[in-house]
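Heads up, the chain below is alone and in the form predicted alone; it's given as structure tokens.
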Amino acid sequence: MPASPRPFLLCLTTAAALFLPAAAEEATLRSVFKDDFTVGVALNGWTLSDRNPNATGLAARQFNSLTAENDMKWQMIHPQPDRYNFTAADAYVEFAEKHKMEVIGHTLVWHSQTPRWVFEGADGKPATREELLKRMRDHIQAVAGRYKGKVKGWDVVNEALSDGGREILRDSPWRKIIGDDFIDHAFRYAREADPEAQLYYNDYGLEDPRKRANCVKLVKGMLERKVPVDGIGTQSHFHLVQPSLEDIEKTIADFAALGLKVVVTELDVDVLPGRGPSGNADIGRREQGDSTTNPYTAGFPPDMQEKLAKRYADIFGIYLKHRKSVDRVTFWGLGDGHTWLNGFPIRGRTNHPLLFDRELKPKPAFEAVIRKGREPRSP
């Protein structure tokens, strides 16, 4: 019986394989921008759950920074005076450690998504300054202290600036009860809880010249008072046209001039028509809509895909130009199916603001960002 030719064929196959081109590696945001800045994503509890392996796999491959969209906010992690719930937050930290991602804590002090009891004293009266300062410190010590060494940075104070009028600060319960210095106290408590974590002031609409100037004034005062602030977070809830590229760039330049890190904390691009002021991302804002304000329920047409792709490419062109100042760019959501913009500021709409669609497939905007990231860098 003649010898079997199988070993010979196997040798030929193995040898041939050595000369075949390797399969192209998946393009990822974390690899394309690895020498420029961290690229992060905010996830909600459903996206992070084991019930959605496509989502968790995509997040782990594409991003190297992770923010909890809601699960580290006061109402979720500290719902009652004597009760903390760290289960969800712990899961974010565990996921990030497993996939070599930085963790960003969001947020320690905010006027929204904070339980009513935080601001209440005895007999239904407002808490005193001393009571509220103690609650603030205890909360920051418990939360930031628990994740000491595991969280790279905290959005310490969120959205404390006013949106109009003569006042610089929003007239929140924190300010009404404690006074303007509540921000200083929050940052000092955070530094005490975790001396190594980066501490950020975070707000929306900072591309507006008035609000940007007020933010610069606020942070300059903090620096003069030796308040431990490391960076400014510009949320960057943008639209297809507004703000202008010039205002986006000036915002980065003005904050970088303070000698602080600039972090893009909540990037998305709203593609739907609105009726209120562009750039106002106050979570309490509500508008009434109709069919004209929800035009893409059946899908996102090619011409709009092209506009969104160009917008993202232009924005990332600015980030790359200022890559020595921009420390991180975080997208506020993984895919269009779970973006907060489906319900803001008009409930029940179908928005398409991110790089991945409702099936978590990459959109032309993703490809545009990747192409931008592969372009040669200017000095």
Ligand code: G3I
Given for the second form:
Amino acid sequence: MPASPRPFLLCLTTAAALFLPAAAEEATLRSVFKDDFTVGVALNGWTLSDRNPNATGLAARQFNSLTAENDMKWQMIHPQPDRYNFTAADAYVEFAEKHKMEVIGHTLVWHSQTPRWVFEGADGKPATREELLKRMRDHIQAVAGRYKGKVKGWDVVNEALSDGGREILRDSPWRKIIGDDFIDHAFRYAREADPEAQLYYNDYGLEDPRKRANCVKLVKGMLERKVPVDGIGTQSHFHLVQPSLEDIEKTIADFAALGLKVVVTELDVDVLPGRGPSGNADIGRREQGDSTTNPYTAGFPPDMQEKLAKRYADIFGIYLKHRKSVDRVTFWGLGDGHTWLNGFPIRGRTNHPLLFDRELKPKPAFEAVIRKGREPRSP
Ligand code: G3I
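Moving on from the form predicted alone, please list the structure of the form predicted together with the ligand.
In what comes next, the whole complex appears, and the chain from above leads the way.
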């Protein structure tokens, strides 16, 4: 009777397991930066939908932090005085739990995407300070309270700083009705609602020295008044050349010097020509397009791919250099097909600001960031 081949095969398998190198683990954003910072993505209803297994699979593989691009904003989650709609927001939390991702709450108090009734009182008059403070507190209690223990950190106040002029703060309805201390109140209510969550002040364009100095002033004042702020979110809606690497680095260093966590909350790199002030991500800002402002409708050419890759590698070089201060880096979208930059500041363009293209394939910029992540760290 011929000897059974079984023991022989078993020996082979054992030898292979002992001596052959294990299949190389896929290098992902969440794995290469795991000892540095979390790497997040903002998803929207489209990307998170069950009908998009490619998108959800990619997001879960690459990222370990999740922000809802729109679904936790006041307008979405609390459209009417007595009606909250948590269905969409709950889906992000469930998805994140399933894929071991942290959840970031965006955002509790913002002048945009807030229904008009929030600022109205009786008889069509503006709400009083007391009415609006109560509304703010109720909203924060309901939203941050619901996700207590599930959300790692909240963008408590978004974009309260002005973009120019002599005023430090934007003249938003929050400020007009409550006064400058609306920010302090928002943070105190948020701490009350979820004592464990990290609380961030979040804004765009902080690489601009004037706005950055105002942000430092604002947050220093909050710290002196014992307002519970844990970190500053620098949105980081960048362009290919602007802001300079020096300003990006200085922004991180200045905020870290306050003893606060620095979180990069909305990273993307606009590659299209524009006329307006670069770095101004004010959603209300619009520009007119012409034949020169939408040059890459037929695809993103190799030389531009390389420019974008170099820009991302440089930016991540700075994040790594400051990895003790940078807590998280979140991309504002998954793939180029569904980025807000296809519609801003000129509507209907074809932008290419992210690491994954319209088919969710990795771009050279993705490879460049992964390569950066694999470089040895300086002490
Ligand atoms: O959901 C409605 C839909 O029902 C309606 O038919 C459609 C018609 O326009 O609008 C849909 O809402 C849009 C929403 O995105 C969801 O897609 C809004 O019009 C549109 O203005 C909104 O844009 C978002 C914008 O914030 C305003 O909330 C962008 O997707 C989002 O990327 C952008 O994110 C902001 C951050 O929250 C704060 N920092 C700047 C950043 C970029 O502007």
